[in-house]
Structures are given as structure tokens and as C-alpha cells.
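This document opens with one chain alone, in C-alpha cells, the form predicted alone.
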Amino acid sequence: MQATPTPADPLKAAKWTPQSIRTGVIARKRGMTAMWDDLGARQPVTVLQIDNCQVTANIVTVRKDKTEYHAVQLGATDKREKNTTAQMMGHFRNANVGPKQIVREFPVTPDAHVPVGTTLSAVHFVPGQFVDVVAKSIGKGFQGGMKRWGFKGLRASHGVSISHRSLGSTGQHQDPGRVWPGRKMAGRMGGVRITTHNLRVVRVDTALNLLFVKGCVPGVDDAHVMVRDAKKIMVAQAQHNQAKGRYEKVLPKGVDDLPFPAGTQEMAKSLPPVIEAPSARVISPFLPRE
């Protein structure tokens, strides 16, 4: 593993194509609260905060095939340096950035390598656009069968003696007289590393470099969480359209382009400190259907 060379400024005339992959971001999840359209329809939004992420090493891998692994490393939240190790605190003196509580990386194109040191805001990603989110879900702890794969249970009454919530007949017959794997079962749940795909950006406020995403997130408030462009819209779906000529559908309605390679701390000075995206309805909920 090794450091690429990074140019004296690839920021200037960078231009985002849909094979390019861009960098995501770590953030923080500090909780859910409801917006308003501008049509009036209320719609619930988790509230995630970049605290002061910034890139620390910029990765290329050669594999056993030949071929190269590009990513770019980030680091999140500040901390004391007496409790960082001294090895970590050797790698983030070479990138000229402070200590860091959570580091991790995102798979890049070549074309997406971000200099290091350069702090990322909200403004990386545009209103309007998808993102998935990547983080460790609540523990639940041990939970039976109906919470945790939403079984129907046993009858509430007529012969049922406390055992209204069993899973039931597990096996088969005397042939195959066991338990087959995998069986959906009591056990651990949660605590996983969860994937929630394609949320909507409505809003991005600049100031205090917050992001406002359309559902819920995995993981409990204040846990640091991975923001990345959506790989079935922003990505897959992309790509398609531009290979198929259907250059209005690259990016969703709204969304003319994207910060290449990265949205900084600097271009945030530029823009408005609330930038919120157009109803995603095309007609108001509140009127009478045809």
C-alpha cells in the first residue's frame, strides 16, 4: 500500500462523469426530527453533522490480477492526543491533521483522489440527490423469534399454555431428524453493520454543516456513520442512462451536477447557508385526486 502524489491543485477544473465514484463522508447521527415541503407535506428527516472530516492518506493497492484498489482514508471527530497511540498519531502528523477519533476509507475511481488535509463539508452533497448510509445498528440484545424475524406466534388462547409466543416446529420428520442451518431462530439482534439504500437529501445547511436525509438511519444518536452517493441511483442507474443517451436522467430531477471530487470547507463560504431541495411531489397532497 502506498500514498499516490497528489497534484498542486486537482480541485481546479474537476468535472464529475457518472464512471466517476466519488469519496463519502463520516458523520454523525444526532436524531431525527419532521420538515414541511414546500407543498405542505410533512416528511420525517434524520439529522446528520460532518464533524470536521478530513482527509488523511490517499490509498492505491496493486492486486495479485494487476489491477489497482484507489480509496481515500478520512478522519472524523476530533480527540485528545494523549489518548491516541503514538503509531496513530505519527500517521496523522504526516497528513497534517489533528487527531481522530474514527478513521476510514471509501473506495474511489482514480480520477477522485482529494489532496490530503482538506476538510469535507455538507455541501459534498447536493440537495435533492440519494446517498446510502452505512453503520452498526442498535443491539437488541437476545430476542425471540416473533420480534426478531416477525413471526406470528402461537394462538392467544384454546389450549395454548404459556407458550403464546414460541416459535413453533422447527425440524421435519425422522428423516432428516435435525435442525436444517440457518433456521430462523432466537437469538442476538442487532449490533450489525447495516446498509440503508437510496435516503433523498432535502436539505444541506452550510453554516453548521449539517445534513438533513428523507427516513431513518441505522444506529443510536451521536454514532458516527458513513454518507456515500446512493450505488443503485447515483451510480448504477447513472451510468446506464448515460450509455442508453438519456443525458436528463443521469442525475435526479434537480440535481445538475456534483462537487468533483469532493465538496471542501472553502466552497461552502460560497453558497447560502441553507440550501433546501423542491418537493419531490408533483402535486400537492392536499388536493382533491381527478
Given for the second form:
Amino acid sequence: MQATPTPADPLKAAKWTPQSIRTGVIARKRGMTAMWDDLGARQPVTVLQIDNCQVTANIVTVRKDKTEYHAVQLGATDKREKNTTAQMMGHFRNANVGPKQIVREFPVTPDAHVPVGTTLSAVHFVPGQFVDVVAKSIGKGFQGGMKRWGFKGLRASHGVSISHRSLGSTGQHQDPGRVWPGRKMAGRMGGVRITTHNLRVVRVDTALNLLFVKGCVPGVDDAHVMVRDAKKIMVAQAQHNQAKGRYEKVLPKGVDDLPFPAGTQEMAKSLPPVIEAPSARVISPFLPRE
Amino acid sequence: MFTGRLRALARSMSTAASTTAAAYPFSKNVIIRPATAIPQSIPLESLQKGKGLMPFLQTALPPPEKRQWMETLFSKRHPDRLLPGTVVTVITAHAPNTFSGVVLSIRRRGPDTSFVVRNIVQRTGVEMQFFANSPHLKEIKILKKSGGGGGRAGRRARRAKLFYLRHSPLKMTAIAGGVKG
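For comparison with the form predicted alone, please write out the form predicted together with its partner chain.
So here's everything in the complex, that chain up top.
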């Protein structure tokens, strides 16, 4: 349900608060490489590229118990008009954006709505902050218990006949006399939505709209991923530390503020081209710590 | 006396902080780098759509000082490239500061390119993996080009990875015998 959110006071620029939840971004996983930080420690990084991610709607839904659900709907990666349904073309026309391949929404607080049509940029994330990355994992097909659940299988010899990789027992005896629901068995593995938490943003490149995050991210190369502020380290910790009065611990070390309500292409023009996070370490990895 | 110096230090730090704050208001400690140079031959639009982005980053991410190594020592076709079987001395900023031995393998991954060097040190086989683009790697000196064993062994190694040398001490001494460090 589309509704115009309450217009903000134009004299007071929107500012991030520890109670705010900002929108995320839809990016594409381009690949992995390695980088060395300023102290000389090697960091494996995943390169995420923001491929024309624009706001297609601001969603406000009033539930039966009168609470409100607020969300920002984003579309990413342009698509040919001839491959887009008429219904979706109408939706994109309302937002004044071109047809997009993927449309997803991010739940936000009411103050974090972004004007429809805004193009988001990599500067939405601050180097040094933490993000969660959500994507569909690589499909592994029909897999047995050993790969899917980490079962140990049976011995390689000593009389074991044919069942070296089998599940073994699936339950008890006459009581209960059945297999419990949820019993781990062989089946389709992978190809499901996975969230990787607390990945540190290492570098932001505005010209190519690149986000370098430390660590690995689910999905194949060129897959669409959803990137948002880490729920555990950014959102929950900010709210908790603000409530406890530990104001210097509200945001991660080195991060002073977050672009609010979103880091846009306009904002990127006024910021440096490549921004890199300082090392999270204290001293060089090759020096002994006292 | 001390307060004067402290005030001067605070003043210089504040001016530095104010310039970074003006440039990037969301964090004071970030490192600001120059824009990645995109050559004229690659259109920006195709890179922004991801076409050829990773191959471009393979060449663009290593710092300028290391790019010379990537183009010569670690390239696939350059006449002066590092071949497996070459005897090298590697000088690093961390301990052990110099390490010599035979190059067993070269793993080409753009910025993550690395090579393994093996030597026998005090009757113990020691292998070290060095990352070419690490800021700690200062110098790679070639002592003996590949194929310097003498006699029938005096030709280039016929393998890309010489892991068989782990089980042949005779061949190791033939190639890297007497190389100290």
C-alpha cells in the first residue's frame, strides 16, 4: 500500500538517531579478491556493486492492531521494457523510474523514508561499519546426510556393507514407532535465502559504485544481494548503548554518523572518490603484542 | 614548556581533522584515496554495469609500486616472468627478513597473487608463501633462473607446480644447494 509519509521539516535536515532503522541497498556480488589494510594485514574482500538501485515506493501499512509497518521499496538493475509485464511497467511509471529486474523492500522506521525515484549510491555505507548481506545461496542439488547435515557416515571397512555414507538410524523402536518430523535426511541443499551477519565495510568507491566488504557473501557471482546495516552490531547495539548512556559506543569505533535517510548519488558527488576504513587492528600483525 | 608543545600538536591535529571532516563528515579516521584510474579503452558505463569489472580490478587494485611486478614477474607471458624452479631471495619487512629458495608454485589471482618458496634450513625443509601485493614484501631477487641445475636437469621445469620436490632432497640440493638465508 503506497502512502506519502509525513513531510519532514525542510529547515531541519534528517539526521540518524540510534532509534532509526535506515533502508538497505540492493547490490550485485561481483567476486572476491584480497586487500591489505593500512597496518599490513590481509583481508579477503567481496566486491559488491550497486547497479542503478532506485527507490520505487515508500510503503506504509496499518495493521489490524493499529501498529504501522513502514518500508522502503527499491528496484535494481535496468531491464528491457519488452520483457516487463504491463502491471510492473505501471508500477515503475508511478515511481518515474525505468523497469527493474529485482524489486525488494527494507523495513524502516517512519523517519527513514526516502523520496521515490532517488538513486542510491555506495556512500550509503560508511567504511568501518558493519552490514548484513542477504542472498540466495549456491544450489547444491540433492545431497546426502554427510554433506547436508555433517553426519559422520559409517566406517569404510570392518564389515560395513554398502552403507558407508548413509544416515544410519532414523529413530527409536516400537515406541514411538515412527520417525519424528524434522528428522534430518537427504534432500535438496542450497538455493535458499541466507543472511551473513556483521561484515565490515572496508572500502567504498563512488565512481564505480563499489562496496568492498570483508569476508564472504552467499550466492553466485553477479547475483543480486540485499545489503543492510547489521541488525546485531549496528541497530541493536546502538539502541542498547543509547539507552544505557554509553554514547561513544553507539556506533562502531571510527564511525561518527550515517547518511540519513540514505546515501544518494547527489551526496556521492560531494564526497571523496575512494574511501577506505582504517585497520580494525591495534598494531601490525607481525609485531608481538605485549 | 610541555603545554605549549601539546597545544601546537592539538592545533595541527585539529586542522587535519577539520579537513577530513569537511571531505568526509561520517568518519574522522577514514583513509581517502585517489579515484581508481579508468583507462580510455574501457567505457565507464560498461564497468558500472559490471562488464569486465573484476578483470579491471585485478589490474587496478594493486598499488602503483607493485604493478611493475604484476606486469613482469607475475605475468603469464613476459620474458622476464618468474618461472617455477627459479632460485630467489625474498626480502620482507617482517621476520625472517630474507628467505631464499626455490619457487615451487605461483598462484595468480590478481591482487591476491602469491608464490611458495622452499629451502632446506638446518636440515629442515621450510616453505614460505609470499603474497606479491603485501606491503611487507620489499624485494624479490632472482639468484638463478629456472633450469640451472646442470646436465640433464639444466632445462626449465616441465611442471607449473613443483610439489614433487618435497619428496626429493637430491633434486632440491641440485637446484637450490648452498643457497643461504
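Residue numbers count along the first chain shown, from 1. Here, rigid core means the biggest group of C-alpha atoms that superpose within 1.5 Å across both forms. The shown structure was predicted, so the numbers you read here are calculated from the model rather than taken from an experiment.
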Check your understanding: Superposing on the rigid core, does the Cα of Val220 end up 2 Å or more away between these two forms?
Key -> no
**Study point:** Core-superposed comparison between these two forms, Gln174 Cα displacement 2 Å or beyond
**Key:** yes
